[in-house]
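Consider the single chain below, provided in C-alpha cells and representing the form predicted alone.
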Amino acid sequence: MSDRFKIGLLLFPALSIIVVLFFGGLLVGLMRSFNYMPVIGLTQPDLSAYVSVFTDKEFYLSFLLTFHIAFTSTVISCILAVAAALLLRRQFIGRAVVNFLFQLNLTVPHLVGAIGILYLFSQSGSFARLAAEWGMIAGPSDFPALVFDPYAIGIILQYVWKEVPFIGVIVLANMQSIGEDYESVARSLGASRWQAFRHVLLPLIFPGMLSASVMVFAFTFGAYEIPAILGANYPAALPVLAYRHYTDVDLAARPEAMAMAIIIALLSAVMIYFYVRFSRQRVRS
C-alpha cells in the first residue's frame, strides 16, 4: 500500500464529509434557485429568479454595501495588523502581556463583540451618554451614528476590532521565522527604515498576509450576523437581504432568495481571484 493511498484513505472520511455537507447544499441550493422546488408545486425550471435579482435595484446597493464592508474592513484590518506585529516583534518591557492582550479577543465570538459595539457606540450607548454628561453634545441623540448608519462605520468596527489580532498573529510569525538580517543587509547599503520595510520586508511577509487578507474578505463578504445587527434596513447587506427572502412568508420568495446565495458565493470566488491576481502583480512590480 503506497503512501499516497494510505493518506487518501485517511483523509476520506473528513473529506467525504465535507463534500457531501458543501457540495450537496450547494447543488440543492443551485437546483431551488432555478425555480425547481417540486414540494411547493415547482417544477419547471427557469432563470426567473435570477432575472427578478438582477433587476431589483436593491441588490445592487446591497451589493456595494457588502463590498464596501468587506475592502474596508479587510484593508484597514491589514494595516493595523502590520503595524502591531512591527511593534510587538520588538523586544520591550512587559512585551509577553502585550502579546497576550493583543491576542486575547481572539476567543471572543463575533456576535459578543457586536453586542459591545452596540452598547458602546450606538447613540443610546455608553460613548453618547457620558459625552452627553460632560456636556460634549446637547443629548445622547447628537452623537454620530455610528450603528444602524448607511455607511456601515459600526459593522466595520467589529470586523476590524475583531480581525486585526487575527492577521497580526499570522504577520507576526511570519517576521519573526524571517528575522531582521534582511532589513539589516539593506540598512547596511544605506536603505531607510521606510526603503527596508517597503522593498525587503514587505514582499517577505506578504503571502502570509495576502492568504489571510483573502480569509478574512471572503468571511467579512459572506457573514450575515453582524450585518444583521448592527447594520442598517435598508439597503441591508447581501446576506441579510438573502435572509430575509428565505424566511418570508411566500415560499415562492424562495428561489429568489437561493439565487443570491449562489450569487454571494460567485462574487465571493471572482473577486477573491481578482484581488490575488492583482496584489501579486503589485508585488512583483
Given for the second form:
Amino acid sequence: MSDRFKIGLLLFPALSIIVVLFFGGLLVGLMRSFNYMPVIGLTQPDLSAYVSVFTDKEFYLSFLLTFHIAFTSTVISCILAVAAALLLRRQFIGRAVVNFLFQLNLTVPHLVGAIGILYLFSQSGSFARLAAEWGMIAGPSDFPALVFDPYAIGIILQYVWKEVPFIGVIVLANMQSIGEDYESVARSLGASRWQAFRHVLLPLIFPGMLSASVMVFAFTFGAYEIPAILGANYPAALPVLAYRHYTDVDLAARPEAMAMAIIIALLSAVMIYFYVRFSRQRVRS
Amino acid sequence: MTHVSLKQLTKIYPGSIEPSLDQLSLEIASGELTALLGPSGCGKTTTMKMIAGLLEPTAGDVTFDGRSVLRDKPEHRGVVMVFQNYLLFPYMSVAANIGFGLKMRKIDQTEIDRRVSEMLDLVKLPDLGARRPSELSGGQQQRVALARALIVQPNVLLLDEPLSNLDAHLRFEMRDLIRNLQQDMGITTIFVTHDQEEAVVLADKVALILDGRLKQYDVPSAFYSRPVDKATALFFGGQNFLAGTVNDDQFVTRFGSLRLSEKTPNGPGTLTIRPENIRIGSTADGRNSVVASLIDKIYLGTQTRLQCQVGETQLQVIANPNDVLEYEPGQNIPLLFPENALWVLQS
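Switching conditions: you have the form predicted alone, so give me the form predicted together with the partner chain.
To see the whole picture, the full complex is given below, headed by that same chain.
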C-alpha cells in the first residue's frame, strides 16, 4: 500500500465529515437562497431572496451593528491580550496564579458568560442595584444601558471577557518562543522601550496575533447566541436577523434567511481578507 | 573612544544563591580590544549585558570615562551588542536591518540610505541590501549584524561569541574583518569567547573568567608564559605540573633541580612548563636537563606529541617531528627545560 493511499485512508473519516457537513450544508443553503426548495414547490431558481435582502433597510443597519461588534471586540481584545501577555511573560512572585486566573474563563461557555453579564450589567442587575443602594443613582433604572443597548456594549463586553485570554494565550506562547533578545538588540541599537515593541516585537508576534484575531473576528461576526441574549431588538445583529427569518412561520421567508447566511459568510471572508492585508501593511511598514 | 571600568561587578540572579558573576573588576582602555574568555556559564554574557544596560548588576558599578552609567537606559549608553546568533530582524531587508539604529534616532531617510550603502561596502556586501536575512549565509548574516552595530558609531562595541557559529574558513575571514574594522574605527570593543585561540589572536588583552570570578587579566602571551594558577594554565592547554620547592632560584623536584630565570620566593610550589617549550637534548653541563623514558609517540603532521616519564612524573612534550625521528617508545630521551620557560604557580 503506497504512503499516499495510506494517508488518504487515514484522513478519510475526518475529511468526509467536514465535506459532507460543511460543503453539504453550504450547497443546500446556496440552493435555498436561490429560491430552490422543491419541498414547498419552489423549483425555479431566482435572485428574489437576495433582492429582498439588499432592498431591506434593516439589513444594512444590522450589518453595521454586526461589523461594529466584531471589529470593536476584536481590536479591544487584541490590545488587552497583548498588554496582558507583555506582563505575564515577566518573572514575578505569584505569576503562576495570575496566569491560571487569566486563562480560567477559557473553560467557561459563552452562554454562561452572557448570563453573567446580564446579571451584572443590566438595569436590573447587581451593579445597578448596588449603585442605587449606595445612592450613586436614584434607582436601578437610572443605571446606564449596557445591555440590550444600541451600541452593543454588553455584547462587546462579553466577547472581550471571553476572547482576551484566547488571544493572550496564543500571543504569550509566541512571545515566550521569541524570547527577549531581539528587543535587547533593538534597545542597544538605540530603540526606546516603545520603539523596540513597535518595530521589533510587534512584527514578530504579528502572525500569531493575526491568526487569533481573525478567528475572533470571524466568530464574533457570525455568532448568534450572544447578540440574541444581550442585544437590542432593533437593529439586531445579522445572525439574529437571519435566524428570525429562518424561524418565520411563513416557509417562503426561508430563502431570505439562507441568502442572508450566504451574505454573512461572504462578507466575513471579504472583511477578513482586507483586515489581514491592511494589518500586514500597517505593522510591517 | 571610551575607557570602560568595571568595579566589583556582581550579579546574583533571582532564586539563586551563588553569584553568576562575583566582584569582577576590569579597566579597559580606550580603543582596546578585550576578550572575556571562559567556559559556558561562567558569567561572560552576563557581564556584557550589564555593560549594555540589559541587566542590572546586584552590586558594583560600570563607568565610561569615569562616569557611572548604571542609571542610563540601554538606548542612551552608546553601547551596541552583537549577539551570538546575530538576531537580524527576519521581516526586514538587509538594508533596513543595517539602518535600524539610525531610524530609531529619527535620522533623515536619505542620510540613512547613504550610510547603509557605505556600511554594505565596508563589510563587503555591496549588492545584498534588498535581500532578506534568511537568504544570506551565516558569514553574511554576521557581517550584516556587525554593520548594523557599527553604523550607529557606538562608544563601546560588545560582541557575544562573534565567530562561534561560523565554519573554519569564515572564522579566519571574520576574525580579520573584526580586527581591521575595530582598529580603523578605534572603538573600545569587548568580545566574549570560550575559545582561547580566538581570544589570543584577536584581543589586545584577555580577561579569563572561571566560575564567575576573574582569574587573570593580561596580555595574551602572559596566559602561556605566566599563568596565575593551575586552573588558568590548564585552560590554556598547560599539561606539565611538577610539585617541588623553590630554594634560592632553584626548583627542587624529585628528579633533580631546575634553575629558574625569575626571582621566586622560597617555599613549596608547582612548576609548569608548556609541552612545546620542552626541548629535545641537553646542555653541556647538564643543567636543567633530564633523561626521560619515552612512553608514547604520536605523529600529528606538523608536530609530534611525546609522552615521557621521569621517575613517577609524567611529562607531555610537543616536538618538531625531525628532532625525534631516532627515538621510539621504550627508549630513553634527553629533555631540556629552558630557564625562561619555567614558571612557578601561586599556591
